[in-house]
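What follows is one chain in structure tokens, specifically the form predicted alone.
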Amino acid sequence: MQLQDKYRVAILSAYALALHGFESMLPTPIPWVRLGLANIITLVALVLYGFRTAMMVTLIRVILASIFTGTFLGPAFILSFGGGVFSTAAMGLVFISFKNLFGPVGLSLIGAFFHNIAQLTLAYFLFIQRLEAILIISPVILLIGTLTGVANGIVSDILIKNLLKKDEEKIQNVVQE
């Protein structure tokens, strides 16, 4: 990995950690339900820099955030890690396989869905082991995930377009000089 790529991953991870920290300060009406703001950075990383960068940002964010909050290797870490890895892998697979079919909003919805499915599955097998409890909470989790997935996808789309526009402006300035 080149130095520029390492720098890019570090910067993106720092942004993801900052969003994660900001989000942790927001009150939530339902315990453990979050907006997933850090996933905006993962999606930007995927679209602009590829799957490897997106997965590295996800792993760094989840591991460091859990260390900072004191949840490393605990239940919250396991759910966050599983959801993050599974959703990033799903978005990456879809992005690579159907590059022109899904934009940031579609990818974000895919990521939100697979994040929720992974967390519900892990919660069932590792912690709850009561299918009726999972079936009761699933519609609520999936609905909130869909809403936040759309919102995060819209923000990601705006961010990606602005970053691409700035890159084009830089190239034009270099060509004009």
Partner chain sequence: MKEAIKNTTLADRLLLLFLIAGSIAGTFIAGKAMSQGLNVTVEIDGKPSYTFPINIDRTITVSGPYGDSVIEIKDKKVHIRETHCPNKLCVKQGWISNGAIVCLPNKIVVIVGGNGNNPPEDIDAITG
Contents of the next structure:
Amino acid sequence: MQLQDKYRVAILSAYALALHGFESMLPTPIPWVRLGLANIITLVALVLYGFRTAMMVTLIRVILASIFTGTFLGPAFILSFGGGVFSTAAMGLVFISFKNLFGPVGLSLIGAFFHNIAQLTLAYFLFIQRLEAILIISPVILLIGTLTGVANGIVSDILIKNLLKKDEEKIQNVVQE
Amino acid sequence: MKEAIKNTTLADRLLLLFLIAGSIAGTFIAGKAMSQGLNVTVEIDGKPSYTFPINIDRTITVSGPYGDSVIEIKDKKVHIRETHCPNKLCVKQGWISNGAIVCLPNKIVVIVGGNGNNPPEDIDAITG
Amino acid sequence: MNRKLLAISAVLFFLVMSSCNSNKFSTYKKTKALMDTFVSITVVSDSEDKAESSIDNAFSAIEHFGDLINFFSDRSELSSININAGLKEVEVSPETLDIIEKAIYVSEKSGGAFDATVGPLIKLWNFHKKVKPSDAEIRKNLPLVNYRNIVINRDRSTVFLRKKGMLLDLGGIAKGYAADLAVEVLRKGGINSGIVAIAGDIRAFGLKPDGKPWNIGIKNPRQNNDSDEIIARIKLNDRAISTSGDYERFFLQDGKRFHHLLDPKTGYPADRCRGVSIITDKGVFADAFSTAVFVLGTGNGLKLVRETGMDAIVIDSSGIIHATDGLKGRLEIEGSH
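Alright, leaving the form predicted alone aside, put up the form predicted in complex with the partner chain.
Entire complex below, previous chain first.
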């Protein structure tokens, strides 16, 4: 990995961590429901810098956040880790295999969906073990995940556009000089 | 914002539509499944003694210190039909489809759903 | 570099946020059927075991007390006082003596608007069968209702009812008193904050884990659907609240509402209010004075509230909500914001 890449991963992880922390402070109307703001950073990283960077950022964010809150290797960490890795992998796979089929909004929806599927599956095997309970809450969680997924996708889209524009300006400036 | 919405691909929109339709349909299916899963639990002297599904009509007789009390389940509702305790508050409470009926002299509690009453989210207790 | 600075401040922000989040105290809640109703106890504790055992201790204190003053059980001390009315004095335990003394105190303060000897009238009104007793029956029983005919001897720890046929009914004060007992037990068990709710008689102490006071909803006396169950919300810490309402036990006959809150002077349901909530430091007084103020109505009732230094929310017979000044900033009426 080049120095430039390491620097980028560090900064993206810091942003993701900040959003993760900010989100954990927001009151949650229903336990389990989260906005998934950190996914915006994962998505931007995926589209602009590729799958490797996105996965690194996710891993660093999940692990550091759980160490800071003292939940490392605890149940909350397992859920967060499973959801993060699985959703990043799903987004990466779709992004690489079907280039240009989905935009950031579609990718964000895929990420949110697989994040929830992974967490519900983990919750079933590790904690709840009552299929009815999981089946009853699943649709609600997936619906909320879809709505927050759209919102995050739109934010990501705007971010990506702006970052690309900045790069273009930079290039233009160089050419003009 | 507007631009971002315009930027979505056809696949994005179809996926969104599919997810929303799927999860809303799922919510209804799950909701229906849950309402059928409601149970009537009868506690005698503080111990859960019987559990019946609320969607099957039946009449149960249980005995306490003041003799027999008759509990009737009908049309997804439950009431105490007869009791021999002095105040008979439990009979007066009538038919319920959620919550609970307490018949304290006879030490019988009938709970629907197993949860008792749930006050609104941000309220810690209700007076009145 | 600007970006670096932003990144560092972002991490710092996260650390600060997560450190205030790492609060080890949580709330634990248990509900049990006691004293003819539901008792819910919520406590704030750092250990589930400690919370569980102290709640269980509080439940057994309530149960023990409930057995002493149970109007319907032949074996209770209260029944023994009633059976021996006009015959002889009865020796009772300190709690029974104490609650009867407090009942007499509220009776005196309220000029008899609250009266624990209302038992014979309560027995006449059968809210289950929805029949109104005849005027003659009520008139015949009125002389039996007078708190001045309760004789207490503190040295011998005895209670005596002067007239045969008198009946003590502590239903309008016992739940508040039991809430006080439960809070005492919880405090002794090392619990510093929580809520004891015996039906609508609630005593809150300490603060929630997030440092905020407890939120209590006041029931709407004329509820139409599920969404308007609550008419007001109030924030409480270290206070008790009790509500008396005409909607708990009642029947309608000829367009008139007959409910269980009887005016001891007339023998008929008091009709000046729909609901009265009293807020004060002790549950026993919140409970008994809510009945007294309900009977007195807004004029004399609110005067009594001010004289005794309590707070009140009174919903009068036309549905208008009156609240005392002491509740400013703590009371939120639904639909007014």
